[in-house]
Amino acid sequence: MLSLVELILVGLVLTNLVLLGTSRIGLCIRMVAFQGVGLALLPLLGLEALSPEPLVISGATALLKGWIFPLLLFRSLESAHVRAEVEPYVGYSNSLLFGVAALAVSVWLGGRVPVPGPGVPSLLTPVAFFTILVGLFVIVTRRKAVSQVVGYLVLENGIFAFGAVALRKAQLLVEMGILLDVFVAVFVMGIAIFRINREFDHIDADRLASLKE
């Protein structure tokens, strides 16, 4: 089972690099959905016997991250009539360079942080840290509100990946709390995107700085 966990973590790294290198917001949403489906399997792996708690976490994760969140984002994308992130603050080539550098730093830091517990793969800490950095980078460097919501989901995926593997004893409390927070955040952000687009005919978050009373 450990090899399957590592495969999911490698998939997380690859989808993060795709997110950094593409301008197509629809593809970014699909990558986040793909991450969510992979992460939904983590609570079930490495267990000697299945119990209701990991099944609830896995089912809720697959439902929210793999279907509901992407559906809400695609609807926001359609209502805003936008398909691509045309002029981000940081270009896509430089974003990929950041991704490579962030991955190297994450691996370096992961090698100096002790493994959280027995049976936890050594890739977990660097991949989780790398995913969090990518999420923060997307939030800061993308102009479209939908892209920033995607960045928020990627950041949470990094936290979820670490918690799903390393914090098995308090898994239900921790992960359900995180999922509830993310659900509320995405719901509110979806409403905000709709209102911004209706009032100002665009969803460029940087233009909000020019609003005056």
The other form holds:
Amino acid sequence: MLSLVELILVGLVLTNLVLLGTSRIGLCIRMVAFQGVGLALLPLLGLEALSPEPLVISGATALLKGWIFPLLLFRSLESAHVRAEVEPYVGYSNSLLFGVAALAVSVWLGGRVPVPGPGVPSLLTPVAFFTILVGLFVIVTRRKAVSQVVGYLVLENGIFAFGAVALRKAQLLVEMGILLDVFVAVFVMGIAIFRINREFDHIDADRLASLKE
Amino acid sequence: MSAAVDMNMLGGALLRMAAGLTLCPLLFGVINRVKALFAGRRGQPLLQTYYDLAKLLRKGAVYSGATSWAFGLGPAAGLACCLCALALAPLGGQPGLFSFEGDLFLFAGLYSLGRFLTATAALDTGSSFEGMGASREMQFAVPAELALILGFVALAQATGDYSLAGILGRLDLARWQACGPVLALTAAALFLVLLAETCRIPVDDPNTHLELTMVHEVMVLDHSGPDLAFIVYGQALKMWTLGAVLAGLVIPARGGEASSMLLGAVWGVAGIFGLAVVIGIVESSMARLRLLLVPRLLVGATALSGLALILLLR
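In place of the form predicted alone, the structure of the form predicted in complex with the partner chain is requested.
Everything in the complex follows now, all chains and molecules, and the chain you saw is the first one.
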């Protein structure tokens, strides 16, 4: 079981690196969806006996992150006629190098944070930190509103990864709270992207900053 | 007793090296056959590279009046580097002719030296076009080398040994079960390095003769006759050697006795030809990357080996 959890965590790291290195928004959205489905499996793997609560969490997570979010994002891409490129401020190779450095930093950090309980793989904390860092990096360095939403989802995936294995009590409450929160956020951001595009013919967040009354 | 065993080992190593020397041009034939199969053609004969080499060796070389001794040195010394690397490379879990602590770095260094000599020979012609090819090759070499070294360090860390033969000798099924993700990441990184080092498709197209897309082909444009044969043969040897290392990593078929020694060698050779088939499939199923994307791919390979190392060190 533990090795399966580790496999998912390594997959999380790899998808993060793809997110940093690819130029296609569609691929980014798919990668986040993969992450979501992989993460949805995590709470199930730590169990001894099957009980309804984790099943509900996993099902809801897989449904939301693997199906509804990509659907919403692809729809807003379509309705806003966005070009398929990410258009970053920091180049792809440099982003990848940042990824490696961030991984090293999060491993160092993860070594200093005590593991939150027995049966938790030691890889979990570094990977969660790394995912959060990558999410922040994507939000900061990508020009388009859609990629920033993707960054937000990655960030949230990092938090979820931590919660999925570490939290044992009141899991349903916390996870459902986070999920609904994210759902509303993505929903609102999708609408906002559409509106922004209709007003200004682009969703370039950089150029919005120079708006004057 | 021990002298007899040593002689046995030496004989085995020489045999394995001879197999590499004779079989390596066949790799190109296998790759071409696979590509022909995908394209629905009959394809050139399997032994075409041997014919080409024989033809080139019978011809004389033409040297431009603008070149110096560095131009003539490039191909010969480049081939020498590839031969040394072959002598270091284990096949099927059995050590190569030479093996010592830290020969990983010599292995990687030999390829750097070979590349340096080829690039110098290209620059020596004084053609700006060849200079462009050399510049591209060196630009790709930086991340590829980093990926190779980091991958080797990760393997050394995973097995606790610092010689190629020791590392590949200690990789068995148990090791794969213990740290499978790490080894898989390293293998993926090494595969990308192999594609870059042997100038295969996502990085460089060996068949292209369009001025703007050539990388390695540009650098060897001015070489002719035996010099060109050395370069082609060196490329084949490089593919064989790197393939042997990668096959040793991926196929954990091991054993110490004489019978399993043969079995290991057979598995190793089978692995190398399997790799050639995979390269053929890759070449038929994708176009080469835009020039700007190649460094990104190789930085990705570096990230993979770096990730493997970090996973081990945590």
